[in-house]
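Take a look at this single chain in structure tokens; it is the form predicted alone.
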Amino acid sequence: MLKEVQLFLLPDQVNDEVLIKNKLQKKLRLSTSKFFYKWKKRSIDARQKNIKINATFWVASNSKDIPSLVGFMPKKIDAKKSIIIIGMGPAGIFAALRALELGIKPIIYERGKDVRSRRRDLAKINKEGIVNPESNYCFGEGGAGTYSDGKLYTRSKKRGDVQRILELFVHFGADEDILVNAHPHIGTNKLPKIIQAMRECIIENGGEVHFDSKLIDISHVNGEISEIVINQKKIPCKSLILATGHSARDIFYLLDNKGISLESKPFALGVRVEHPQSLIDKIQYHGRLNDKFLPPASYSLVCQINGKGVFSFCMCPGGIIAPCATDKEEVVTNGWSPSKRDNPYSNSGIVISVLPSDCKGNIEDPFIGLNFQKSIENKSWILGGKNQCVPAQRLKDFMEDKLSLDFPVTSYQPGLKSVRMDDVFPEFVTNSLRKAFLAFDKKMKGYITNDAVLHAPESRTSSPIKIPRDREFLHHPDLKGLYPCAEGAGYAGGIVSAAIDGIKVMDAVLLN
């Protein structure tokens, strides 16, 4: 037999194997305790003061009937088949792994550095405010997700096999808890080793990985891609997976200069708010603090203001706010958490949906949203003192339109500069944020407090530009052989959805 059984547990019962087995035996009315069980899913229900754990288990009389992990199984490479992949974020990595499963040689070109070498550049931007345009929180092995948290939660369950993505992460070293937790998370401290293991596997099975290798040109003949230039080297190319991420703006300009069509698309813009984690725990857990059986509390907030969505994004309990600029003369924020989520701060993006029609300029210009995004990031750099100091304002001061006179201790290393958010953003953004914070405070009493600080801007939630692709064959409608992929092309939003899209595009390459 194999059955799926749901139980409701108290937080302190989750690790009590004897109690769980007794509950399963009682619920299934089994006459014997000789059975096997395995966690399937686990989530916290903190809606009531009596907090519960929703627990789902696989139960079987034979251990062989319990579902097991499917490992990574590459095929022998066909020497005549290869695929060039630009970018080694989750889309590029999983496209390469899929290529190996199909017996195709993946050749990855990544403009940034390997995970270990990236650390020095991250230290420079944090401690000295020095931005390396080719190696930063967004560019390099593993992409933006490597050093910005490793959250694996996604709503993109209809796009592909989410479970398969999670199982591959476990195969390469992630904890099996990510298969069980409702909001799986690896942690910035653990993800680099997993990414390195994936790279080593790609190379061991015949693939190639090239760092410090930037795509600078694409040539095409009669509507088909023919050649690319990496650094200064010309490389023949018939099929190219473009998995460059939403911050590789030079790729958009390159495609536009080559007459390859682009489209503007909605994106989101706002602030990253930081609260004391103890406050979020108190609100979410009905006053319970320092409960060793409960993880640092998170939240997910959304409301409609004047027909526009305002929502929390990339919420990081026990996390840190990081400087994520990818070029000079700009300030960008993002958040991350270590695996234990044990920092004293909680942070989240709070962003508003921005349409191309909200931006100044020609509505037909595919760069209209990108130009608006850049203008906010540049203004933040100027207001912050022309370094990586972030424009900041206490939350209650923002609600009352007061300049903050001082700040509590923050996780943002480069420092804060007291600025009115109304001087950073246009009125439609700040008005929406104020109304949204009032709505959020009704859902989470005490959310509006001067112990919370707004950091500006949170501007890289998604790409403001879409690289179109054919719905059936997934290549660019103007250029056969060019396969736009994942976040940078406007088809994903996060590690898992990007990985799914990488696999999906690789499968399309095989069919074409």
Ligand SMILES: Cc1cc2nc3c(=O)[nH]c(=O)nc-3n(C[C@H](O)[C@H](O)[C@H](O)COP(=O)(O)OP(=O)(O)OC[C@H]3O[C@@H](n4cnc5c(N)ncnc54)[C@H](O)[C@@H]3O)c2cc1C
Given for the second form:
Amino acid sequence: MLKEVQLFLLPDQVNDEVLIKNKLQKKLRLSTSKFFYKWKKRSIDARQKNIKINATFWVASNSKDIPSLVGFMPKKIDAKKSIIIIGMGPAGIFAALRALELGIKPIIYERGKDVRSRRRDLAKINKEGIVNPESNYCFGEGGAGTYSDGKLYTRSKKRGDVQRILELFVHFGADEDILVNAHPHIGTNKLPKIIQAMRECIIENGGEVHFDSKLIDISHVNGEISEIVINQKKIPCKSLILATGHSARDIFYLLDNKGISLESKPFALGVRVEHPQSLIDKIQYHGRLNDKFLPPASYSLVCQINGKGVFSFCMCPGGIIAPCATDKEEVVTNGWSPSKRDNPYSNSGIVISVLPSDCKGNIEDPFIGLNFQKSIENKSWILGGKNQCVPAQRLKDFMEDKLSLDFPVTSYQPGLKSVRMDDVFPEFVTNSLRKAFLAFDKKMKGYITNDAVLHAPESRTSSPIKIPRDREFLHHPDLKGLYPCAEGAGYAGGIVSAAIDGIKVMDAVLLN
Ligand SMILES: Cc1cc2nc3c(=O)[nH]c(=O)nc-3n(C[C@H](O)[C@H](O)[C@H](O)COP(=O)(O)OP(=O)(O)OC[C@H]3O[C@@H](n4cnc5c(N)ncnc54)[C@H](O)[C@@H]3O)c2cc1C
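Next up, the form predicted in complex with this ligand in place of the form predicted alone?
All chains and molecules follow, beginning with the one already shown.
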């Protein structure tokens, strides 16, 4: 017998196993306490003052009936079959793991360094404002997700098997809680070890991983890929999974130069706002502060302004704002948090949808959105003082169009420069942001406060360019053997959906 049972618990009851077992026995009207149970799902319902935990359990009379994890089962590699994967972000890694499950040898080329060596370059950005264009918050082993909050929530359930991705994360060392929590996250302190375990598994099972190895050229003959150049080395190649992420602008330029078609696509851009975490807890938990049974509160906000979506993006409770530029003359923000989310700050992107038609230039130009994104990042770098200091304005001052005279302590390490957001962004962005903040303040009373600071820009939410691919076979329509994959190609947004796309593309390679 396996049953799914739902209970409503109070936050302080979540770890009380005796109480939970009693409640399950009562609910199922069981005469015996000899049964087994396991958490299936858990979510917090904080809509009312009386905060509840929605809990779902598996209950069975035999422990063998309780679903257990499906591990990772690689096949013996067929020496004649291999696949080249460019980029070792979530998409590249999960494509490689899938290749091993299919008995195909994955060969990964990654421009950045391994997770450990990468840390030194992150310290340089934070402490000295020096950006290494090959190794930074976006480039290197594990990709852009390695030093992130590690949120694993995705709305794109239709895209594939989310549970399988979560189970693989657990197999490689993530806490089993990620299978249960409605909004799972791993944390920056834990992700690098998991990524390292995945790499070791790829190598142990016959795959290859090459760091400091950048794709710089692609040759093709008669509509088929023939050769690639990694650093200066020519490598024959028939099939290539291109999983280089949305920050690899040189890849877009390379494809364009080679006559391989690209398309512009909508993306989103705005600011990263930081509040004291205690304020967000107070608002979301109805004044309840420092409740040890509740996690640091998060939020998800969305509204429509003049027919355009304005929404919170990648909210990090207890987080830190990070300098995420990938080139020297730009400033880009994003956020991360450790597994405990125990920093005193909360940050979130607040972004507005940008259509190619919102940007200046030729609407037919696939680079129209990218040029706009780049211009904002470069302007922010100039206004910030040509280092990694970020243009900043208190939220209240932004609403009143006043330059900020000072700032509270914020988490952004390289430093803040007082700048009007209206000097960073065009009017259509700042107008929409102001209206959206008013709407958000109605949903979360106290959101507009002098203690909140806007950091600009939040510009790498999704790719402004799409690399087209055949719907069925997933290769580029101009070039057989070139498989555009995940976020950089416009088919994913976030760690889980990128991982799902990596698996999907690898499956397509096998079929073609
Ligand atoms: C600070 C931060 C926090 C984030 N937080 C979250 C979060 O909590 N949850 C979430 O879901 N998402 C988060 N994201 C977004 C998430 O990281 C991305 O959506 C995801 O990593 C995209 O995966 P990908 O594999 O498509 O590309 P990427 O992760 O961008 O990986 C691409 C890889 O390709 C490599 N590469 C690029 N060009 C070349 C080349 N020419 N040759 C060889 N290699 C190349 C890069 O070095 C990189 O390692 C965050 C991002 C950042 C920067």
